[in-house]
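Consider the single chain below, provided in structure tokens and representing the form predicted alone.
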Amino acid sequence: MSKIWFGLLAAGVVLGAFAALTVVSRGLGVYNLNDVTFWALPMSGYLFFALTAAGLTLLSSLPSIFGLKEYYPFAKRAALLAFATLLVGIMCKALDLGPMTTLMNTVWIGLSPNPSSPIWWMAVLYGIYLTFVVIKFYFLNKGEWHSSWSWTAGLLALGLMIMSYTALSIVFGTADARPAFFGHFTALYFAVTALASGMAAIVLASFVQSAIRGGMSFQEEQAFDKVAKLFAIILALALFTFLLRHIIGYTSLQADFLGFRHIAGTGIYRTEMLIGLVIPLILMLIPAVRKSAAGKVAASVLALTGMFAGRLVMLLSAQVKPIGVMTENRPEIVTYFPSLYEWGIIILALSLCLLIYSLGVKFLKLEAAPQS
């Protein structure tokens, strides 16, 4: 791979590391957060990468757990991408906590369990989930696709993904004070968008790798034609949940949905709808475009861009309208724009994720698959 590419990724990691060290040393004051908008860009990075990892984990499990052997060509790279996205997602969440003193206090999460807390379950499950994702990739990289150890690790990774995703959905779904998180509907929204972003990530990564290698095998082309059709179906489901959420947000009589309606009039909301859902779906519904490499890549890039915007839309929809005592001496709707340090965290996460995958492309045979 190009030295320029690795140089760009290294520059992104260095810039992002500076932002991360600043946050750790100086605290959350370097973010444009307050007691109203307390979850913003770093938290949206956590949601984006963690949910993408969930979609990738499911995709990597299709041949090994569900016996769909036609999807072998992308299983190994999906497993590596699941690790990379989950790792940087957890990093974004850690840096959302702020200074080193707060980060060190998280050690007590494991030492003082609180099983009644969804956040406690989320933290613990994601840690175990990451462990089994690593173990699963280890066996795949050794070529042990059908061993009992590999199957067990894959099944546990899939099961822990489902449990971690469920805990994450509960954290937002049970936030009764903020109905614009859309309650238990959040679980459905997370599920379909996780699959959409996971499919977009694997399609984009695979076609970039094939461009570097000089093309795909016939088996790979067949697999990705099927993935493209699944991608279109998942995009349609994601658009349906988006429109359903939109209708609920505009027809609800609860005053808290004023924040959602405000965000619905912004460019970031239109980015989620048009760039992330409508245009990619149209591209995937046109057979000639769906079968072309350029069409798949374009749809994937657009979908991932819109999905990232959607994570921030979800967070801000429930926060920009102050509630309770926070309404005193504040405007009806507060404004928010990420600071440079917040963008730095996202640059770090994206650069590190791409660096892990690029090193995998260079040194590991990610296209490897069993013969039967």
Contents of the next structure:
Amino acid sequence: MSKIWFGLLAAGVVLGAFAALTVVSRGLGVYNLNDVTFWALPMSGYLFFALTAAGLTLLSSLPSIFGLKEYYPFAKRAALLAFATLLVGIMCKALDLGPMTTLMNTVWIGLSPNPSSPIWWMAVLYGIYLTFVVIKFYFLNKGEWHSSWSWTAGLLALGLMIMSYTALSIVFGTADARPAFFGHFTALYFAVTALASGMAAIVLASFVQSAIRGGMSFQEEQAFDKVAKLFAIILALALFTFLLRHIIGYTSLQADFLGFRHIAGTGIYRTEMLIGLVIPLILMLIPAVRKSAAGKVAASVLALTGMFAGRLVMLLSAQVKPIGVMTENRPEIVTYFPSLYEWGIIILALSLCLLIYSLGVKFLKLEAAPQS
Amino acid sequence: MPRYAMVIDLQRCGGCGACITGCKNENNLPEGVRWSNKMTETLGTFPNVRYYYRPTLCNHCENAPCVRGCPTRALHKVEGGITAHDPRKCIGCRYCMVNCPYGVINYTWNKPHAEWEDDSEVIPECTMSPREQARLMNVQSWPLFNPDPDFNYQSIRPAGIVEKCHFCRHRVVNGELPYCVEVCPCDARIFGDLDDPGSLVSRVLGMFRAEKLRPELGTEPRVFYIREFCPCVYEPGKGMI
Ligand code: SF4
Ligand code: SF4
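Can I have the other form now, the form predicted in complex with its partner chain, not the form predicted alone?
The complete assembly is shown below, putting the previous chain first.
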């Protein structure tokens, strides 16, 4: 892997680390957030990476837990990527809390638990989930594909993924004060888009590595053709839920959906729809494109870009329209544009995630699969 | 154990905002943060227009969604059903701001009262700087600093956490009224125990049909609004088609 690539990633990490240190020392005042739009870009980074990790965890479990042996060629890679995305996702959330003094208060999650809070469950389950993702990768890296320890760790990682994803969905699902989070419908939307972004991530990562290595084994190629077909199905499902959400948002008489309708007229919504869903789906439906490496890579890059925009769409839909007393002296719809520090956190997350993966490619033989 | 509630008589309220400034002083609120606030509305079209004013604060909901959702119990219920906040436990997640339908919770984005650390003169070569002024007045944070909320809260909450009205719990537990009630020159705010049939809040709520904000959400607010200030008259009639 080239020095230029690692140099770029290192530059991204340094730039992002500057933003992160500023946030930790000065607090969230450096973000363009306020009491109306208070969950925005850093939070969407969390959603994007955490949900991609969910999709990747499922993919890496296909051979060992579900017995779909043809998917072994990318199981280890998906496991490492799940760890990297989850780690940076949690980092995004931490950098969305406050300065160091606030971060130290997180000990109270353990010392003063509130089991009626979905966000408490989310924090706890994501913590345990991360641990099992690490343990699972540790066994795969040792070459223990079939040991009972490895299988148990894989099963627990999968179970915890499902539980933490459910908690995350409930965080939004129970927010009665903000119907434009789309209530429990969000669980369905998260599920299909998490799978879509997980698949996009694994396809992209594998092809980048094979390009560097100069080709794929026959077994790998076959596995990726299958993934590409699955990817097309998942994209179609994601587009269906997207349209369903669109219909709900436009037919509801609740004034709260005005925010959603405003966002639906903006570029980020079109990015989610066209770049993230429609174009990749069309690409994956054309057999010649689907079979080509360039087609798969293009569809994955587009889907990931659109999914990232989609996370912001979801958050802003329920926040650009002020509620309650926040409406006083404010326009009906407020505008939001991220600050450089917010972009810095996303750059940090992306660079760190790619750095972990690239180091894995270099040192950990990610294409490894069991002999039998 | 009492069940505290507040009745706001909109016919008496003159819209002066004394409650807002009183609360800011009593609780050392930083710039941009208002626990006691208002919602205004201009009704009708010119020339038939009217200005409508409604004072607001935390409703100390009986079924408080902010309390249910707080991961560390930083928001919790205390004596009399007050929704209190523990700044030491708050992790700044802002889920309470997602859940509160009334928009009465503020996150402190920057260091509170940092404007008093400014070294530049307000009018160059004419006035002193805020920092110098604070130093001469021998105050630690801001000139109007009130240490009273330290009794059971924190007089000045740090940046990076949320804060909201606590019904002046530090006063109420000592037998005093919330400061917004105290300073209201129109006696438009009435505070008391809902479980005491003889209390003024209970009596007033027995006399007038009270309004609660967004009752359909089931939060059961403990802030009630009665009557309306309206000097309008119109000629009786049946209108026309
Ligand atoms: S008004 Fe908002 S902050 Fe106050 S108790 Fe109700 S939900 Fe909580
Ligand atoms: S911001 Fe603080 S008070 Fe609000 S839900 Fe989070 S921990 Fe609780």
